[in-house]
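There is one chain below, alone, in structure tokens, taken in the form predicted on its own.
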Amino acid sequence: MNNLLVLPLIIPIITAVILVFLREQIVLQRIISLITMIFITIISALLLNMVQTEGIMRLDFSGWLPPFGILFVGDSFSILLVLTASIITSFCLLYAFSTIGSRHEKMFFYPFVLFLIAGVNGSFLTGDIFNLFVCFEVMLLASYVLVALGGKKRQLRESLKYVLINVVASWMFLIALAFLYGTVKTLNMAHIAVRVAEAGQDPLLTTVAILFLIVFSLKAGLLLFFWLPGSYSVPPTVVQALFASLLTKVGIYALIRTFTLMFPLNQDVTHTIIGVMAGITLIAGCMGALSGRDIYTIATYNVIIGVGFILIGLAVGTETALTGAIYYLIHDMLAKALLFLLVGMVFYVSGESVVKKMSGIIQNYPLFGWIYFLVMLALAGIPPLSGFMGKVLIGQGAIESGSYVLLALGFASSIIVLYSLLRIFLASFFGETTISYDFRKPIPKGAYLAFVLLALSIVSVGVGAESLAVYVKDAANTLMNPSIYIDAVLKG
């Protein structure tokens, strides 16, 4: 059954190169990607319960046993968000189907979907910090065609940025790269876990692991985010949509396994700048979102805050800031795509971008504001939604640690979220209407099935907390006893 491991990477790439060739086949295409996507979120789904009945999972492609050979490796953390992913997928797609145009369509746009999920899906899944550098290219080659989709100026000058960045990225983790190879003599994530155990994190080490942590960071959007706003509001909003919830949750992702994993022991200097960094990113964050004048400003850099709150939890440290961290991760990707597609819609029925130049919305569309409406205090962390066992797990391992610096600035980015979202809600979606009712845009129903799903989602998420906490827990203790992780890949 490890064997099912594979399915995650192996089946979305076989089917976007299948779907190539069905180019003028658009109705074709819609239903084979999300026949393909729900297919993958059921694996997953069934993954992450044999993982709690059996264990770590690990799948030796070729035969060879590690550290030798490229492995994957599925533990409750690798396997929630690519459960995650999936689902939010999915929806996209259905989003997707009214709203992207069949010009989009024939340009090979649900193939490039397919390649993103399978390269967010292996760098979840990789138990070798190379293939993680193979699996974030495959992403980001599909990202780079997405960002540009459509052909725009403004796409094509923020796409040559996009590029440039990451290229400079990926140019510094392969440097990592060698000099990690050259000091342990390995790539393999556990046994460089063993390795640095054995010799100590010396300086040398944490210089390596300080490279990892810029490259993460670029990645994820944490400080080094200039490159983010732009490149976010340019592509279809179901880009938008993609890259919010998924992209920088993989940046997120490396940075987590590598420094509870990988490089846990000089904690003094690397969580240190972890955390002097998630708190200017925050800072940062909460300036972008506050002084923006547009939808997708505001909601550009409520992402850049929900990374710097996640990775609060990481420069803490203790395992109930990291079960924070991964509630909160879980309800970020949810969150953020619903908003950028509800972001999305505004435009769409609206015309205009510009906050103050929009009203009475909620009149014409009234299921649309309220749904605008939840996804806003799921953000802010208003119980029961999604967003409030996150922070409030978050905000008590701070408490634990003494961090209250961290503290007071997560929690007062949650105002700040509560009062840029509000400012939308309250500027846009009420007031005298702008667009009469004879002559309003109907918003198409694949469009209102994504938000009702994404939205039942996060009201799962929140209600059901319970439920999902042995999974959650469980991803938690692993992160926290990397023993556990590496038991299971070198045993044998």
Given for the second form:
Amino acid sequence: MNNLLVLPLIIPIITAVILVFLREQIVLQRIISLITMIFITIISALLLNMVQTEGIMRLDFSGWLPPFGILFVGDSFSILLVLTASIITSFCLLYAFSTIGSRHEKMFFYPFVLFLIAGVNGSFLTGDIFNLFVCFEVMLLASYVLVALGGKKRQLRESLKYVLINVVASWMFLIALAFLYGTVKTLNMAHIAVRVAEAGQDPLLTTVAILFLIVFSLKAGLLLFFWLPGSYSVPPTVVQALFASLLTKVGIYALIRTFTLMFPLNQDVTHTIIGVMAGITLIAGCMGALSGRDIYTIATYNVIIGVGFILIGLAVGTETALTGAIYYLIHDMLAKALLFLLVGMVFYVSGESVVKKMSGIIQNYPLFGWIYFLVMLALAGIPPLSGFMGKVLIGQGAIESGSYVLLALGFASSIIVLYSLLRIFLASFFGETTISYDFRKPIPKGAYLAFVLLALSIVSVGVGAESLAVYVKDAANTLMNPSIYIDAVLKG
Amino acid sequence: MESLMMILIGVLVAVGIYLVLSRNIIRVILGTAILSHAVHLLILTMGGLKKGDVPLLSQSKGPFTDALPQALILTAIVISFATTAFLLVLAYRTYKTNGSDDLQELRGMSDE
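Moving on from the form predicted on its own, please list the structure of the form predicted in complex with its partner chain.
Once more the chain from above appears, this time first in line as the rest of the complex follows.
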């Protein structure tokens, strides 16, 4: 029992409700929302250290002991993700202060960002699968508003599709839940794991597992990503960055949790399907990134490639590969947030989104240009930046288990990522500038601050991989041995 | 009783999917509403239809009915209510700004 565990969910909700009443006081809204996110970052860092000393924590709401009540479970994996998500949201808020504009700020932009992060944190922390559905919906409702806020022609059109796709996905989530409840008669994830192990995961349960796979793949953009490029390119830059770094990752978290904890027994079927899906996602993502002519298309397809690469780690399923997947997940959240912020800023300073129509940005904004170069290297996996550890470990895991096809696809995709981003760098950043230095649009200081902080965290995740290793190894160990998680929930 | 319920759910899903596949936005939204009703009935049926007593310890003696599916459905109804309300507003705004409620015309391939 530890009441700290509920704070990453409850504090954003309470503050968001308060902020609704402060609609006109924009400065106050900014200060309160930033303080909230910093506070949650500190809390999750505290929780992460407590998990190392005290083991997996849980919080039974209103004292109903598992498996009867709803509960929050904090293990290293979920709290690492809560921490990363909170850090990224703080930085994105810094960027938002100087770029989003008072029109958005007066239309409850900050409250909805806080609702979004509450849903995200809740999804990471919950130990009850129906509660996972509820947290998903909290997150999705906030994201529906954020994607449509602004009300431009194209934006509304794309958000309608985004909402409809997600409504259908949530409907399938409920079907999967109904069948799961009908078969195992419990909703507590640890208890489901026990019951599934007792029943030996027969074909019926595997079918339910595949239903969950479809639902979470839709959310994560694994193979079923057809909705993603359209809806991720319409909202304002900050919202894009938050979506790219948080929303798909929640789907990935749910996939990893489902297939390591609840349905790990029939790996021949489920993990093979995940592997095939990850492979196809990589190929399709690479094709999209290569064929894209504007920066938004290239960036969104890079998100898809990232999803495919992380799920190679799950498909391979050895401890090394899962350690790599967690490293890469953290890296991808940071790097994709930065990439989208940078791409949005490229559009802001040049007024163009087509790669060939821009040139010479780096001459007017040297620091900006080199930060882009840094994130490009990080996404390609160059040491000592953050992408390196994840790529090496996933590759090592793939070799251990002999999945050479996935290995080849994964590393070929790194080259494509490098190529697609280098193309932007060479065409848009290098060359003669079309706007003279005196007439350039200044980049707001807050935006620079967000860039530098995100770039610093990418470097420090890469250089400090050794000091992160304690947490990541513990997380991977818990994923590989579900009995640790189950004992902590049902016996503790 | 279960098979009757399953047939009903099947009919609702068929109606819902027929509506979702149509071109008019309002019909699509009504389709999602009907689909959500279908899945609520599915949860009720999968949880086991009434076999025992009201689950109140002091007022009835077992065997008790499982009350959990109803709690789940209640939550799901609230969520689908919120989503449908939001969708209707969004569809209205999209219709106002884009001047069309036909999804075929909202595909947006031609102008980009």
